[in-house]
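Shown here is one chain on its own, the form predicted alone, set out as structure tokens.
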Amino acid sequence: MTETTKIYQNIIGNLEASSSSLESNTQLFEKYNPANKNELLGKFPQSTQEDLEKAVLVAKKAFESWRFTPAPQRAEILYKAAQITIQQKQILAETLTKETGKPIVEALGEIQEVIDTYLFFAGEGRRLYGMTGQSELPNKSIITIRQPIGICGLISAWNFPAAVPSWKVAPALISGNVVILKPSREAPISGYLLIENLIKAGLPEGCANLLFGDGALGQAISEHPEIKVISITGSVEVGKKVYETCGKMLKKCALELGGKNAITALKDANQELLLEGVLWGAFGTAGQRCTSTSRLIIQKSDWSNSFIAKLAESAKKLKVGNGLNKGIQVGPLISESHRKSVHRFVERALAEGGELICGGNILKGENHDQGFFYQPTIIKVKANSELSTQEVFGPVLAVIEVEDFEEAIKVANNTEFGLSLSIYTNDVNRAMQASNQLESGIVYINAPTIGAECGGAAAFGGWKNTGNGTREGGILALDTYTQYKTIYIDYSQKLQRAQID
């Protein structure tokens, strides 16, 4: 550690708070740049139960006033946070690239997503609609309204360390809740800066808190009786444990877990459009998106083999390197252990009889030795193989050939996940049939499996083991962070007995 290496602190009650674990430096964890493993970005405390109790106490106090702050006033803070983020967009993106490795152009896009998310949910501060209904009795009205729930424990992922926390924080705050965010150990700085900017925007003391830590802290957050809502983006294994805990405690719980997404290409697809879509979907963010295109299901045709060859040649030309460098299209994997995991998937696929089309190796050499780089890889496999059904979370594309539309749909649905599926075709009837038959929370037509937007109808979430039916983004996200209250108003000036009178 150099003298300039920053030791980050938790944020509790709008102030940096030294963790009780810092009595011993052995409780600090380090974060290095995945594109340059010798570049130490910072040190962070492993928060304790004592730290969590302090954050809960402060958040609980803040909730008592924040919940009654008019929603349009809460919105003003999100608007201001968006402006601060706009002013800092470049530096926030560079920080994000350093801690995740993603190319700067992608990092800038992620920061724009934070801005858009703030602006969208700030707009909801003028809505937060409820419902009115007709009573069966005269001179009586029925109104159902949304109200906040309390402290929300937000557990985020490393692959989108700014955007994903904003998906959770913005709807929680606009609804009148308070939050405790635990960013991933693999990308802790972006979450810290997000909370810091909300405080700069005028968020009252204790409404947004941040604790650094590992999975043990995440479990402690999910088990805490004063934390009423849990939202987690992570693995299926961890999500199931959190869901079980929340179920026993009757807490609201939102899960965004894994994906095994596919592009289906029918024989009438626009080949140039398909080529661009597969390259971006499979290798953007080095395949480290829950929505990354992990499979290409291609109908056999007179052009399918030549297309696969062309795809391989294009993949070989992708520029892999440090995301801060000009022209880089694919950054590193997040860590050495994750790169080893990805490579083991490739080795097993080849051992099972998969045909290597391109890639398949750890990148080495002057421009790659300092980071966790991996070749963009394409392997032709059978529909029931591990590579065609299990999430890899890396720049590895499984190609599966099918005979017809019906087989393509069957193969696309042949996985435990159901996040994002896509079909390329010029047949509008087939496109609409696919949108109805594909088993996923998101379906794209003539576009890759990545590209979620911010907007009222743009709900993000999946089916099957991808989650528990909750949604992030759009107005449906408010369902996680609000509870309904139905109010009956009787102005008849007499006792009226429902279902009797």
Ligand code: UN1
Contents of the next structure:
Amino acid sequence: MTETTKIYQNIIGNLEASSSSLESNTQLFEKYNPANKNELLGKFPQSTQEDLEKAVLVAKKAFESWRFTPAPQRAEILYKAAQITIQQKQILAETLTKETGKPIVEALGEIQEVIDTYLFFAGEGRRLYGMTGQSELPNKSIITIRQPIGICGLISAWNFPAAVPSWKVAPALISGNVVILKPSREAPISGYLLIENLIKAGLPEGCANLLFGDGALGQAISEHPEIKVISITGSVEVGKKVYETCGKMLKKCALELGGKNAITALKDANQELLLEGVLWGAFGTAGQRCTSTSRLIIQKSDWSNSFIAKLAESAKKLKVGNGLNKGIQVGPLISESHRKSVHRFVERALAEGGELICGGNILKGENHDQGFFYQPTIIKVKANSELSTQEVFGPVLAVIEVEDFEEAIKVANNTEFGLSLSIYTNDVNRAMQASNQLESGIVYINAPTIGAECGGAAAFGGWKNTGNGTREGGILALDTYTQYKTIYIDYSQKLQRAQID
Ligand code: UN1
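Beyond the form predicted alone, can we have the form predicted together with ligand UN1?
All chains and molecules follow, beginning with the one already shown.
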């Protein structure tokens, strides 16, 4: 350990809290830069049940006053946190690039997503709309309001370690809940800085807490009886387990799981637009977004073959490297084990009869040996192959050729996931038919599958095994973090019997 290596502490009650694991000084995990595997970014405690109990106690106390703090006052803190994030944008982005490997432009975009999320949910502080309705009796009103639920356990992923926590923390807090965030072990620092900045913005003690740890801690959080809401972004396997736990405890649970997203290209598509869209959707973030374009479903035409060749030429020219360096378009994969998993997908696809169009290997050489780099890869496969149906989470694009529109839709829907699907066409009828028939929570027309925004109507979430119907990133996120209360107000000054008088 070099002298400068920071040992991060949990945050409990607005203070850095030494984990009980640190007292015995055995349970520390390390985080290295995936673009430079010798660069140690920090050491982190493996939090214990005792740490969790401490955080729960503090959060429970904080909830008692935060829940009754007027929402516009709660909003002031999110506005302030947005300002701080704007001021720190560059440094936060650099940290993000170091811990995830994503190119700095993308990291800046992710920090912008945090800012947008804070500003959107701060605005909700003056709305948090419920409903009013009509009573069947005179001089009587009915209103339904949203109220907070309590402590929310937020478990986030490594690929968007700033934006995804903000999607969870901001709606939870604005609604009057308090939170315990567990950032991913693979990218723990951005989440830490997020909570630190909320505290700097004036968030009262104990409203936002952070515990470092692994899946066992995530499971302990979901099992804790005092934690009333769980929101998790992760794998289907983990999501199912957490959902099962929450089901048994009748706990609210929001799941954002995998994706097998596709761009569907019809023969009347704008080819230049399509080319740019596929490159960005498939190889941006090295394909490590839940929304990444991992399939191109292309209608056979007099240009489809030359298009695939052109796509390969462009993919080969993408600059792969350390995301802090100028002009880099594709960063590393998050870890060696993840790179191995991606490579195995490629090997199996080729063994299954897939046709390698470009890439297909670990990147070697002076500029790449230090990190977990992988060549942008394109493989032509059959519609039912593993590569065309299973999530890879890397820079690997499966190309599937189809005869017509009907087959394109069928192939696009032929996966257990349903996060983000896209269609490129200039035919408005086809575009609308596709948006009607595609089985996913998000559909793009003439745009790739990545790049969801935060806003009123912009809901993020998927169908099928991608989730359980909950949404993030927009107004529908409030449904996860609020419970409804219906209030009947009888101002008739006499007993009125519903359904009888
Ligand atoms: C994710 O990969 O989990 O829509 C989130 C997008 C980004 C968020 C991705 N705004 O691609």
